[in-house]
Every structure is written in structure tokens, then in C-alpha cells.
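Just one chain follows, in the form predicted alone, and it is written as C-alpha cells.
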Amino acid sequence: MQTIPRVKGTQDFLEKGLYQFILNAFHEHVSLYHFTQVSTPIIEHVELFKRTLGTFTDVVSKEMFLLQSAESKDNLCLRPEATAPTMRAFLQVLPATSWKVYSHGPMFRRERPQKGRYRQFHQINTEVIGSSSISQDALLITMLDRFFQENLKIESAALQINFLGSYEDRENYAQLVKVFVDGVQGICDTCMERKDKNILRIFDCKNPTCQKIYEDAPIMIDHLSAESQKEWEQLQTELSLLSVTFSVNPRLVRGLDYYNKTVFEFVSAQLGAQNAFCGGGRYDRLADELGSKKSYPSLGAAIGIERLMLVLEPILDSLALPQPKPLYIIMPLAAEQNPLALILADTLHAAGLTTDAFLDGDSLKSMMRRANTMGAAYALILGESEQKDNTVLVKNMMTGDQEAIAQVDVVSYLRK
């Protein structure tokens, strides 16, 4: 009988040291900016994403994992992103003040797996709900920039920003792009489809021929209203005042329909063509799309944890990754010593010492070999004589030195 393989586009995390380090570092960092942690369900109504992401986005039209049940007529899916669920949760609670929250967990999209891109992937999301100030955009971007540059010591990261203006500006710009595209030839089939459904997505195309054609397309920031132009200049000025290095990418639009005004990405050349590991922007009408009678202008960002881990791989030695505590292995030489081994293990656990016990009756040589493989600091051997004398034979796995210690003194001996 064949073993059952892992589902395509997923991965097993068999060692989560770096993953957990990122989460812990981010939690500590954003706490300084008064963000609090929330969590939303993995399962949501499909309608939530149709309303917010746009029916013609790739996520909704092609990539969502839909759930079917013979007992329910609910149209459910596995969440493809976290911003819409966070806004849904906000509108259900409607706190008296605005929200500054973050969350982390798995997202699901049925797309072609590639480097740093999975069908089940993990994100850290930050959302600021209920703020219309462009200065808040500058603050959020700065918080992320400080995290990548100072906390994680990433030198390969580059920040790209763009400004989509108001929703009216964006609609007017989309018409200009449509006129341009209608006047050119040679764009790919995907762009032809996007032209009629979600035209700004053409700028996400990685086809070299398309990219060459779009070099002559109208640029969004050249067609902003006076008010939007003022906010765009304010954003750049405030980022510069905060010593945040950025470049303007006039073709950066982000793939989801709810964005307006500020959009940004942190990219790294280490990731290849799909080079963004963090992206976000402002979404002032998202609450309206979910039926809120009151507008809640908001902004947010998402960090792809798998992609960030790829960026960090070359610089792991520079990170203050937590070191594992010393490991103590208890080795009863016969089944008769197993009860004593259990008592000793319980004593060490109560003292806060990382302890494992080999209870399957292996030979001492086999247990020593296994302890070496596990990186044990000490072996605690219990044989017939140790059981009779109320002692433990404590062996230093590094030096090979060993000493008989009274069982009541083992904790104090190991702590030394």
C-alpha cells in the first residue's frame, strides 16, 4: 500500500524555529505601535470576498477553495486573504474607537505553486481601521520598514510606493488605460481578459512583451486630482522626514479591487519574478462594500511568511534566534527502572528543565547514539544499582565525564 502524499502546493513545517522567531519579533515590534492581536475564522462566506475583492479578480474567479456540504446550503470558502474578514469582524463588534490590529495564520488560494508561493500559505496582517489621515499611511509603512531593516537586518529589501488617488481618480485612469490598450497590438491572452474585467491588473503581467508595451501607457500619478496630488506629495514628504528610503513605481497597482490612494510593496531580488514579500495600501470603501452605513477609511498590509523566510535564509547567522535549552535524557536500563525514570522526569519537568525519557527498552549503546543525534547535554542513567542506591549516573555528553549523584540532588547538580 502506498503512503498518502502531501497535497500539492502545501508544505510541512518540521522545524518552526525561524517561523516562530518572526512571529515573536513582530509581536514585540508592533506592540510598541499600540497594535493588538486578533484572530478570525479560516472559513468565511464566499460573498464576503465577492463584495470586497471584486468578482473579476483572479482570487475570486479562479483561486478560491470552495466548501461543499450535503447538510448545508451555505456558500463557504477557505479564506484567501485576511483584510476582508478583519473588517467583517470590526463591523460586527463596532468598538467605540478605531482599530489597530494584527493577525497571523493560513490563507488558501488555488494557484500554480512556485518558489515562495503555496496553495496554503501563511501571512501576518496589520490593519488600521477608521483613519483617513495619509500620515497614518506613512506611520504604517515606517513601522514595517523599521521591522525589516532594524529588527530583521534585511539589506536586500526595497520599498516601492505608488498612489492610485481617489476612487474617482482610479476610475478615470482606468478609462485612459482602456483607450491606450485598445490602440495597441500584441498583448497576451491574460491581459486581453483583464482588459475587459479588471484593466489595472494588466500592469501585474510578467510577460516581457506586455511590459515593453506598457512602458508607454498613461501613468496614474500624472492624472491625480488636486486633492489627491496634495496627499501624494504629503506621503512622500513624511516618509522622507522619517528617513524611509523608497522608490516610486508608477505601475504598482496591487491586485485587489478595494485599494485606493496609497499602495506599496517591499520587494527582494532574492525571490525572483514574484519578488514581493509584503504589500498593502489604503482601502477607504471596504466597510461600505460590506453594508456599513458609516464609512471607515482604513489601510493595512500583509507579510508573506514563507517569502520572508526565503529572504532571511542567507542572513540567519545575523539573527538572534532563540537557542534551545539544554536537553536531559533519562535512560532506564531495564523495564524495572521505568517507574523511577517517570518520577525523575516529572521532577525535572517541575524544575523547568527540558527532559525526555527513553522507555522502550533499548540497549544503552543505542540510547546513547540516539541522545547524541538529538543533541542532548546530559544522559541520566538508571540501572539496578542506581535504583538500589537512590542515585543517578549523570554523564556529560560533550566530555564523556560521568558521576553518580544522589537522586534528591540531581536538579541542583544540573542547574550548576
Contents of the next structure:
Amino acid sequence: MQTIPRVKGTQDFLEKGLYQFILNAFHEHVSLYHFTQVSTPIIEHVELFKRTLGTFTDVVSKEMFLLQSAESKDNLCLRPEATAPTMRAFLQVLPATSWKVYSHGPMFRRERPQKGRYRQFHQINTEVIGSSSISQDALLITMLDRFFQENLKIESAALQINFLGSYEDRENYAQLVKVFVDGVQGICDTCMERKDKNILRIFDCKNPTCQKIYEDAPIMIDHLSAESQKEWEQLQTELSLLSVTFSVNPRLVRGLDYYNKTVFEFVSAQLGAQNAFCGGGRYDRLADELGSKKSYPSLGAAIGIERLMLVLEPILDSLALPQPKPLYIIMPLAAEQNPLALILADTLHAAGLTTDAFLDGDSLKSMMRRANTMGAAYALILGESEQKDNTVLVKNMMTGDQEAIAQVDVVSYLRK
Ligand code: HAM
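The form predicted in complex with ligand HAM is what I want next, because the block you gave corresponds to the form predicted alone; please supply it.
What follows is the whole complex; the chain from before opens it.
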């Protein structure tokens, strides 16, 4: 019989030290900014994403993992992102105050897998729900920038920002782009389709011919209303005031339809084609799109944890990753010593010492070899004579020194 392989585009995490370090560091960091943690389900109604991300986005039209069964009429899916679910949760609870929340967990998109692009990936997602001030955008971006620069010491990252204007600005701009596209020739079939369905998506096209043609297309920030122009300038001034380095990428539109005004991405050249490890922006109408009678202008961002881990790989030495605690291995020499081994392990666990016991009756030689591979600090050997004398043979795995210690004194001996 053949073994069953991993599902395409997914990963097994065999060691989660760095992953956990990122989560802990983020938790500490965002607590300073008064974010609290929430969690929403992995399954949601498909309609939630259709209404918010846009029916013609790649995520909704091609990449959804749909869950349908013969018995159920529910149209469910695995969540491709966490912003719409967070807003759904907010509208369901309708708390008295605005929300500053973060969550983390797996997201699912049926994309073509490659380095940094998976079908199940993990995000840390932050949302500020119920704030219309552009200063809040500056604060959120600064919070993320400080996290990457100060807490994680990333030097290879660059922040790109753009401004999509109000929804009306965007409509007017889409018209200008349409006129431009109608006047050119040679764009690919996908772009021709996007032209009719969701014209701003043409800027996501990777086809070099299309890219070349779009170099001459009108630019959103050249066509902002006076009010949007003021906010766009305010954002840049406030980021500069807070010493956040950024560059303006006028072609940054992001792949989801709910954005207006501010959009941004943190990118790293280290990542290759999938170079964004964090992206976000403002989404002032998402609550309305979900049927809310009241508007909740909001903004947020998501960090791709796998991509962030790739960025951190070369600079792990500069991070204060927690060192593993010393490991103690209990080695009963025969099954008769197993009960004593269990009692000794229980005593060591109660004393807060990281302890494992080899209970499968291996030879001492093979147990020593295993303990060495595990990087154990001490071996605690229990044979017939130790059992009789109420002692343990404690062996220092680094020096090879060994000593018989009374069982009652083992914890204090190891603590020394
Ligand atoms: P997004 O740009 O689609 O935005 O995803 C955010 C980040 O998740 C990306 O920058 C990337 O690091 C990571 N990511 C996305 N797709 C994949 C994939 N297939 N494999 C690995 N990593 C991936 C959102 O999801 C928005 N909900 C962000 C947001 C929050 N906007 C406002 N609030």
C-alpha cells in the first residue's frame, strides 16, 4: 500500500519555534497599541467573501475551497482571508466601542503553489474597525513598521504605499483607464475580460507586453478629488513625522476589491516573485456591503507568516529566540524499573524540569545514542541496583561524568 502524501500546496511544520516566536513578539507589540486578540471560524458562508472581496477577484472566482455536501444546502467555504470574517463578527456583536483586534490562523486559497505561495498559509490579521481618521492609517502602518524594524530587526524590507481615493474617485479613475485601454492594442485575453468586469485588476497582470502598455496608463494619485488629495498628503506627512520610510508605488492596487484610500505593502527582495509579506489598507464600505445600516469606516493589514519566516531565515542570529531548556532523560534498564521511572518523571515535571523517559526497553547503548541526538543535558539511569538502593545514576551528557544520587535528592542536585 502506498503512503498518503501531503495535500498539494500545504506544509507540515515539524518545528514551530520561529512561528511561535513571531506570534509572541506580535502579541506583546500590539498590546502596547491596545489591540486585543479575537478568533473567528475557519468555515464561513461563501456569500461573505463574494459580497466583499468582489466576485471577479482571483480569490473569489478561482481560488475558493468550497465545502458542499449532498445533504446540506449551506454554501460554505474555507476562509481565504480574515478581514470580512472579522467585520462579520463585529456586526454580529455590535460592541459599544470601535474595535482594535488581531487574530491569527490558517487561510486557504487554491493558488498555483510556489516558493512563498501555498494553498494553506497562515496570517496574522489586524483590524481597526470604526475609525475614519487617516491618522489612524499612519498609526497602523507605523505599528507594523516598528514591529518589522525594531522587534524583528528586518533590514531588507521596504514599505510601498498608494492612495486609491474615495469610491467615487475610483469610479472616475476606472472610466479614465477604460478610455486608455480602448485606445491601445495587444493586451492579453485575461486583461480583455478584466476590462469589462473589473478594469483596475488589469494592473495585476504579469504579462510583460501588458505591463509595458500600462506604463503609459493614467495614474490614480494624479486624479484624486481635492479632499482625497488632502488625505493622501496628510498620510505621507504623518508617516514622515514618525520617521517611517516609504516609497509611493502608484500601481499598487491590491488583489481584493474592498479597499479605498490607503493601500500598502511591506515587500522584501529576498522573497522573489511573491515579494509581499504584509499587505493592507482602508475599507470604509465593507460594513455597508455586509448589510450594516450604520457605516463603519475601517482599516487593517495581514502578515503572511510563512513569508515573514522566509524573510527572517538569514537573520535568525540577531533574534532573541528562546533557548531550549536543559533536557533530562530517564532510562530504566528493564521493564521492572518503569514504574519507578514514571514516579521520577512525575517528580521532575512537578519541579518544572523538562523531562522525557525512554520506556520501550532499549539497550543502554541505544538509549544513550538517542539521548545524544536529542541534545539531552543529563541521563538518569535506573537499574536493578539503583532501584534497590533508592538511588539514580545521573550522567552528565557533556562531560560523561556520572554519580549515584539518592532519589530524594535528584531535583536539588539537577537544579545545582
Ligand atoms: P492579502 O494581500 O491577500 O491581504 O494577504 C496578506 C498577506 O498574506 C500577503 O502579503 C502574503 O504575505 C500572505 N499571503 C497571501 N496569499 C498567500 C499564499 N497563497 N501563500 C502564502 N502567503 C500568502 C489580505 O488577506 C487582507 N485580508 C489583508 C487586510 C487586512 N486588509 C485589511 N485588513
